[in-house]
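There is one chain below, alone, in structure tokens, taken in the form predicted alone.
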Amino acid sequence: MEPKLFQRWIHGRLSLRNRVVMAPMTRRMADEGGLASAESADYYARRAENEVGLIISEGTAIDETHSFDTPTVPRIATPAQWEAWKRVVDKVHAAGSAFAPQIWHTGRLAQDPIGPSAAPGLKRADGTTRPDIKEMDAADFTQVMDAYRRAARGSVEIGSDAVEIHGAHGYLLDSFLSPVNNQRSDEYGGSTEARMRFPLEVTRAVREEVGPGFPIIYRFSQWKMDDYRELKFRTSEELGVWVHALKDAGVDILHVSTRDATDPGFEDEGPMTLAGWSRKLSGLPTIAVGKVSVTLGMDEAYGETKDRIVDPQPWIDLVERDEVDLLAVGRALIANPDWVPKVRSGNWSELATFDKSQLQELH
């Protein structure tokens, strides 16, 4: 019998031909105005014509305020903005893929930061420094509220089959749960449970948008961009405080974002990945993401140091043994559209290796 990881898969309304996702990954390649350009319909239907399961959207930014990081990333806030979006999920659609958009604002990294404190502006990566992040105030909290109902709003007219709310990686959402970054003294902070409300509020703000039965996910991570080495949830029972919160303002699938899904959770719990600790907490299917088929981390495949392709035998294994539910690819997918009939035709060891350089074009 075929590896559950090429097997369909089905939950709620969302049906997919296999359990293989394109990891959301930044582009920043959009026409401008925010549109997603011809070019990104062609390069996403050419991971559906591939057989991925579901295609995840890189992150699009929610407004045209302060969402974003740089203006060429696509965004999802106009009618004119959401037709550009639906004719890449028509692509998609067309050759058998489910599709997802990420809805996404940058916070702290924005290139007109706010955040839950304010604090000083943090680097880009040219060396550069960005503005100083602004503490949100009650206007902000309700324009960024607004933006978010408005994406979900037209993530549903384009006719996606789900949605990912972007809560990972030290962005906005992610932001309010860290103690280093959120330092407010109102509802928004100091308790664990007082951080988790505002991404709670979104998350049950998109719930209402889209309305029941469509499926949302939500992504999570421990680290952000700005440090790797950050630990929001240090036991599987603080883990188990958010998941469940999540499950309970609506959110239908987890995606845990690791350095390597691979690794444990939490070392002195046992060898559980994080994203099986997610699952096994909340009951809900997890996406598990990080290093697959790679050797380098996030933290390090944009430097020198060059990646190279290894068995992914391990990350499916995850899938294989029950532990999450579905198996997100990044680089490799980038490097390779094929990834889906090379790995499962047991021709991995065919896979071209992901370079930095691939990411100045849509291949």
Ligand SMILES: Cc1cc2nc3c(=O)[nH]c(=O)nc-3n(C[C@H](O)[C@H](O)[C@H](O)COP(=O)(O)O)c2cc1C
Second form
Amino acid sequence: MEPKLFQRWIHGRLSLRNRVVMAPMTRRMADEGGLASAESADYYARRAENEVGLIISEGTAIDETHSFDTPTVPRIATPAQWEAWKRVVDKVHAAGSAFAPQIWHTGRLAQDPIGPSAAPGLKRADGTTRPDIKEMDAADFTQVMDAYRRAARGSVEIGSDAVEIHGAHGYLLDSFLSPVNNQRSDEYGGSTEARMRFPLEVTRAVREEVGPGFPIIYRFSQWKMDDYRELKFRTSEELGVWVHALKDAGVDILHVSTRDATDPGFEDEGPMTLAGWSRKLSGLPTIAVGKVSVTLGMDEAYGETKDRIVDPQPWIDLVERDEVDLLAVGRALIANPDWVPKVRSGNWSELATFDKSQLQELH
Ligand SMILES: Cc1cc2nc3c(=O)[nH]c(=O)nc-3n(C[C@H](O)[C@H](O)[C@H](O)COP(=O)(O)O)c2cc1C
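Mind pulling up the form predicted together with the named molecule next to the form predicted alone we just looked at?
Let's see the whole complex now, leading with the same chain.
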């Protein structure tokens, strides 16, 4: 019998040829005007031709104002941008895989940053500093909500199989959850319930736009780009409140972004992973991600140390023992468009290592 990872997976109207997911990975190579390029269509299609079950796009920004961090991030806000994404989706479908755009508002990390609370601008990777973060006012709430609605409509319009809401890594929605970044004293800040309010309102709005039955994936994380050690959920009980709220708001699939998917979710609560806890507590299908077949963390991978390939079996076992339903692969799929056939045939040791220089082109 084939390992479960390589078996078909059906959930509602989503039917995947296997349970391997391409993790969303920003590439910042859109054409002028935020249009997904022909090269990116080929890049995603190459993974589909190599049997990746579900391809989640790089973060695609939801508007033309605050939502992106660089102008080369593709967008999903206008009919021309939808048309460009539709070409990507059509190519992925022609090769037999499913596609979900990841809808993204970079919030505090945007080129024109906004967030739940005012704060000094964050540093960019090149050492320069972004403008100060503006606290969202009533007009911003309306604007952002409209943008999410339009991006959700766009996701259906382009013929995708699902939509993923990027609620992780310190970007806009995640920053509302964070007691550090969210210092508001209105209905959007203070208690846990109040901090959850905006991400849940966005989720309900997305549900309204895509209609019943269209799969919504929600990605969240403990960590954020500017603090790998942040903990939003200190216990499984706290996590339980959040994942139940997501389910009630209309989420179908959880995507739990961890740095190593095999790590225990809560050190003093046993070996269960964060994705495993999320699935167990919510009853929702869950995607795990983090370090599949690689050894370095995302931060380390940008340093001088060379990564090496490791046997993906411990990650495959997460699916095999039903701790999670789907497994997302990030950097190893940049280095190896043919990750699925190599691993399925037992030839994982032939995988190429990820190297940051591979980010220079859409291979
Ligand atoms: C180049 C690069 C770009 C990324 N961009 C995104 C993104 O747009 N959205 C997102 O949710 N995560 C993003 N991530 C995180 C990945 O989706 C994934 O969670 C992470 O790389 C861990 O998986 P891995 O160890 O298999 O690479 C990015 C990661 C990399 C390496």
